[in-house]
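Heads up, the chain below is alone and in the form predicted on its own; it's given as structure tokens.
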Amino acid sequence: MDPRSEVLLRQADLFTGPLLLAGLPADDLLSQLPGAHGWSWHAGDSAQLNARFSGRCHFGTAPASGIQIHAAVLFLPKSRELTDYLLTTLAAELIGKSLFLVGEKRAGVERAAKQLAAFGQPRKLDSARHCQLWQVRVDHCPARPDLHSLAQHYELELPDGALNVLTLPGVFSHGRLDVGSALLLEHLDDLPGGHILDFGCGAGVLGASLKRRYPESDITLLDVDAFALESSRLTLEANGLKADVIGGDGIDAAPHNLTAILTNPPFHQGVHTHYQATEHLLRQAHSHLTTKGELRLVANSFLKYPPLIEQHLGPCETLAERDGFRIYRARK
């Protein structure tokens, strides 16, 4: 059981009625709170929860419509801007009712609890398992926020023209281009035509660039995060481009018969560092690629990916190196 869930269950008498759990972990909490429904923006967590608790977890950038709730709990995300959007979205449905915030101390839950003051007088209910639980009665009900109005826009000058990028709160490298993606954008030449995957698409910078450069190819953008998927849709639309945008947890959710997989793979989940998704991609890329299909990946140079690539795919070459990043290429 996630320690944040354990803290909630220490106060289980507060959560007996219809309840919305926002950003909940994929643990056993829903079985302990039979009146609760989940809202998750993590495709993997949502799939696991729905497999165990059919129809009780909604995946998306907003809560499911039509669910009556008497209270809501937000499991603190990493991004302060995303926290603000989520708290405001929940508070808009809870006038006169309770909004709870739970999170790890090292994730900044005490700082985030100050954001509750916009809706009423927050109070700390519990502190255990290196976590805190806060509550506020929503006396000041905000308007439901327009997510798209919160998007940050920037423009990239690329060899084939300017690319408009829109990023939503909580999306990797919000409002700016990260160093690894910038390096990868310089090395998109000579890709095989056909079906190309942007794995871990984020705001859709790579996927949109690929669709513009290879208009005859089918481009699929894949991410685990609902806010990243919506950002990618906004970026594609802003540039008059069309591509498939799909949610899923890792390479197992990707199509087969791909001619290329390109990625600036994620390695953070919340405040924790995770390399499993990338390592699983490297082990399974061959099963999603056609013969002579290509993997092209940018990663921190200290990560020892080449041996794993060569073990599971083929000879690995370094296309470029700069600012602590390397681009690796291998063919099936």
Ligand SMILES: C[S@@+](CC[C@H](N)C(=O)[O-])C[C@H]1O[C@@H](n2cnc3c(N)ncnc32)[C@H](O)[C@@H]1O
The other form holds:
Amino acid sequence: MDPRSEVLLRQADLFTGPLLLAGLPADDLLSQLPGAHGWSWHAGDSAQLNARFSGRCHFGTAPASGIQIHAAVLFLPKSRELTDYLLTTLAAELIGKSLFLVGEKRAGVERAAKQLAAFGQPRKLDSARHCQLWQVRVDHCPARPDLHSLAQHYELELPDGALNVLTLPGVFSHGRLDVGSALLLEHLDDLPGGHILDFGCGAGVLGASLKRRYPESDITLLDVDAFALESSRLTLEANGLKADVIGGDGIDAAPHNLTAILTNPPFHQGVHTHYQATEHLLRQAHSHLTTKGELRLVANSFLKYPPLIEQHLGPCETLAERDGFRIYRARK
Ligand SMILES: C[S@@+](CC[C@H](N)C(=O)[O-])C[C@H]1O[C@@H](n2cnc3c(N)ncnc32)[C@H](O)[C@@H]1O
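So that was the form predicted on its own. Now I'd like the form predicted together with the ligand, please.
Shown next: the complete complex, the earlier chain at its head.
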């Protein structure tokens, strides 16, 4: 059980009625709280929860419509701007009712609890397992925020024209281009066209550039995060481009018979650093690529990806190196 869920269960009498658990971990909490529904923006957690608790977890950038709730708990996400959007969205449904916030101390729950003051008088209910639980009774009813109005916009000058990029709160490299992605954008030549995947698409900057560069190819953009997927849709739309945008956890969710996989892959998540999704991608890329299909990625130079790529796909070439990043290419 996630320590944040354990802290909630120490106060289980507060959570007996219809309850919304927003950003909940994929653990056993729904079995302990039969009146609760989940709302998750993580495709993997949501799929795991629905496999165990059929229909009790909604995936998306807003809660499911039509669910009556008497209270909600937000599991603190990493981004302050995303926390702001989520708290306001929840509070707008909870006038006169309770909104709870739970999170790890090292993730900044004490600081985030100050954001609750916009709705009423926050109070700390518990502190245990390196986590805190806060509550506010919603006295000030905010308007439900318009997610799209929170998008940040930047424009990239690319050789084939300007590209508009829209990023929503919580999405990787919100409001600016990442240094690694910038390097990869300079090395999009000579990809085998056909069906190309942008793995971990974030705001869609790579996928949208691919569609412009290879208009005859099918482009699929895949991400685990609902806010990233929505950003990618906005970016494609802002540039008049069409591509498939799909939610899924890891390469297993990707189509087969791809002619290329292009990626600035994930290397951390939340407060814990891990590389599983990327290592799994490097191990499994071959089963998603056609013969001579290509994997091209950007990574921090210190990450030891080439041996893994050579073991599972083929000889790994370094196409470029700058600012501590490298572009690797391998063909099946
Ligand atoms: C380093 S960012 C790159 C984003 C974007 N391609 C860019 O260049 O700006 C990695 C992305 O991978 C996504 N991601 C993390 N874990 C994932 C997983 N298991 N499956 C799919 N996408 C994942 C993250 O949400 C994030 O958007």
